[in-house]
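Here you get one chain, nothing else, as structure tokens; it is the form predicted alone.
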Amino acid sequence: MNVSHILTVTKNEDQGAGYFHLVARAPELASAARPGQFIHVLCAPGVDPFLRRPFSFYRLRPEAGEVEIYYQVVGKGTHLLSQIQPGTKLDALGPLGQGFPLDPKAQRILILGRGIGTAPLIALAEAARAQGTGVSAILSARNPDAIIGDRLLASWGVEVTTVTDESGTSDPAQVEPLLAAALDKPGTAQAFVCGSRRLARLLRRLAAARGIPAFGSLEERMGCGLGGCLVCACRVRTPEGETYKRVCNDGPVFPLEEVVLG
């Protein structure tokens, strides 16, 4: 059942490169949510903008009663959100969607993120480290300033590799040997990707060749966030043929083998 929450903002700071880091107190939400799920936030009072905006969880801190999101200013809603000051209360629905299926027995996982798509993978890595699972991370972005969470991951003992457009190291052909080496690390049991369909296609191929389950968190425009409007439908493969599923309700996390990535 979806629940309405009031988030009390305690921090909303400009991180550069168009990114903002928002921290909010919401004890019930922090306890109920899982990495890979998201919240649907009313970015400003009133009806402009009319639709809520979806944000994945960057960190979940139930012991502090806080949730964190890392977002990019791309339009009116996120611009208004970036103006929010500490102490402001935000209306949010959540937790929504299906999260990452982290294997509690996994020795090691791989996370592969591009740009703002890295944000939900940080929460996943934190959950993995908390259960004693090792993490390898490959993070991609336009330039070093747009890499998300690399220092935080390193502080948790995660093996981090960064690639950027600016340095000429982020093309899938160049990422492939890095990804293959990470997948070949002993004990790697699962792989997860978000932020790039090109990287998702690459991961799907390399993981399948090694028999490693791979999952992707899809980024789609959402209207209602509850599965009713079908704006976020994506194509998937089933034994009966191709069909459509709702990213907001059936996802946003799907097995990569089932998603039609184009």
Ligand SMILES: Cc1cc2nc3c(=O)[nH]c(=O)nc-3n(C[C@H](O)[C@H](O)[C@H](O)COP(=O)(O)OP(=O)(O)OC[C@H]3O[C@@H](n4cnc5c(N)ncnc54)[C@H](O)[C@@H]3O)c2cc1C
The other form holds:
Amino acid sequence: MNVSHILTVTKNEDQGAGYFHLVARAPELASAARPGQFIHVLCAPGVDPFLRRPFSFYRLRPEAGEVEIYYQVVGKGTHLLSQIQPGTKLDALGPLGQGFPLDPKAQRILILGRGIGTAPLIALAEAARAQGTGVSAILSARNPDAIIGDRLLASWGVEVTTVTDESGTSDPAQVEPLLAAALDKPGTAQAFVCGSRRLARLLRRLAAARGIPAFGSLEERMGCGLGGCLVCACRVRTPEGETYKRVCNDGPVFPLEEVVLG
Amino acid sequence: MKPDLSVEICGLKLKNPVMPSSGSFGLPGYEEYMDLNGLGALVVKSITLNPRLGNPPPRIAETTAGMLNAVGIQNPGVKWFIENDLPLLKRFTPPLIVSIAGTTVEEFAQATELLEKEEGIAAYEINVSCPNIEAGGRAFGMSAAATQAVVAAVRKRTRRPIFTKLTPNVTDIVEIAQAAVEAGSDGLTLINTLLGMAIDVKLRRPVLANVLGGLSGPAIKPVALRCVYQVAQAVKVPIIGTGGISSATDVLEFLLAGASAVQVGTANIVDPYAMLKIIADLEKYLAENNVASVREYIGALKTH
Ligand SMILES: Cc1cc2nc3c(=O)[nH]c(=O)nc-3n(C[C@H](O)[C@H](O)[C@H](O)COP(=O)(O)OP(=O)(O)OC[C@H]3O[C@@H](n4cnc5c(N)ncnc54)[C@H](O)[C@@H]3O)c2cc1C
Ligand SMILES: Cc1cc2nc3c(=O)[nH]c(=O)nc-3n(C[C@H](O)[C@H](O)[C@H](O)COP(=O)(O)O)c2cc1C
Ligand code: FES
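Okay, that was the form predicted alone. Show me the form predicted in complex with the named molecule next.
First the chain shown before, then all remaining chains and molecules of the complex.
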């Protein structure tokens, strides 16, 4: 499979709180991609920045031939990306990685996102909804402006609970009862987390106690994005002992019970 | 007429002079994304006698026109390689070059012995850039004597061609090259990465968990060219040039400096299709300039 694509940006808008929403035309990519997978983007032509930047799919719209990402400006690459005008071509590799293993028969799933980490969970929630699976959402961020996807989820009829640092509600100790209640909702078959190692540890513990399979989408600095350079190491437990897996190719989604969340 | 891209190096017939450098290209793995049979040769990630976990992350740092890596030769060990990877890699037509690394001379020797029992391996590349634990962790390739000891140990166990891959982190690379050739190396690959580091000012910490890492990419091309040129002046064996190659003209520069073939590393990390593009561009360049064979460039540098 050819994983090299030229995307045409159709929208790249400032969403406030340092976030941008980018929509691009890429029909092949849109049909091939699954929630939890990502694209590896050259943010500008030339050698500066030198490496690609990974971004998860925020929404996949094969019927429109479009993919969407939601990103936070944090450094050189994302700053350059935020300057791109509609009509610009973007060089991207994708779809890369293993997506979320959404159970087609799940009655309900739980998503737990923090900050920009909620982005891939939106694509997952949309896919869940399309197959008739219910979604419960707990979203965390510094302040209400930094919560993403809450309105979209609400428009889909998803019950969203938000917690923030500003209101003093986002501490794991305070999230614990909310998360426990959400997991205990009848039919909850799987749980997914992204954007916080602390929340991932919390989910791992609560989900394990209930026998609910839980998965996290992880981040690590990447080179190739295709499994070839071994720089994106993630420590995992296996029956033979601890080892490193590749976030780009073995992940970015891993069963939480497998990963060492340092 | 179609220009001839083929080269021959230590008896290996390559349909073009471009191959991946060890550790930068998933072998096996990338057959999923492209036709590997278009490449001049296949070079695998360095294999050690025993499995190696590698370094903790972060293992990569972006630099100006390049990158630092500190993977730490993560690999599943030679037995696993033979059982799992080799059968897949044997199916491709380009000659297969297996890179061997080790932390003692004995490890190189034992890994070679195990690989010698297998078919489908065209040559070995000896990665002497790893720390020699019998010399306080100094890389083998930083000492002529240690390089010689490793090459001699492998030489004793194989008749397959050996390419010793030299590190640029030395005072005089020519001295090390000569030592490798004297010990029986049929060819040389140069260069491996340059030792470097990156610092995060906000955190006041090194970017790499390993603190130090190997610099690669376009930033190191002038150093690599210089090394190839100096060594080509001093030894008669064929050289595979590597370091910062990302275009067809880069390839020709290395051939002019004295290389007979080249390896592409970091360019693959930015674009997995880089080598296929370089090979197509090379053919186009030669055709446009009425050059019949790429071999015309090898060592053809005019210095006055
Ligand atoms: C699988 C995956 C999916 C991601 N999805 C999203 C997303 O949907 N939205 C979003 O805003 N961000 C996402 N990220 C994080 C995003 O890749 C980084 O924010 C981005 O690379 C930063 O680049 P920069 O040049 O702006 O920052 P700089 O700090 O200048 O980057 C320097 C280097 O560090 C790397 N780097 C910095 N932060 C991260 C990070 N958090 N993860 C991995 N590499 C990093 C960069 O790629 C670059 O190589 C994802 C990361 C991964 C691994
Ligand atoms: C991520 C990474 C991993 C590497 N692993 C190895 C290795 O296992 N063995 C080896 O001999 N060289 C290794 N190298 C060095 C390359 O093969 C090559 O010699 C070097 O990067 C210079 O070439 P380049 O600038 O084209 O990358 C590695 C380089 C990178 C970037
Ligand atoms: S980024 Fe190269 S293996 Fe994951």
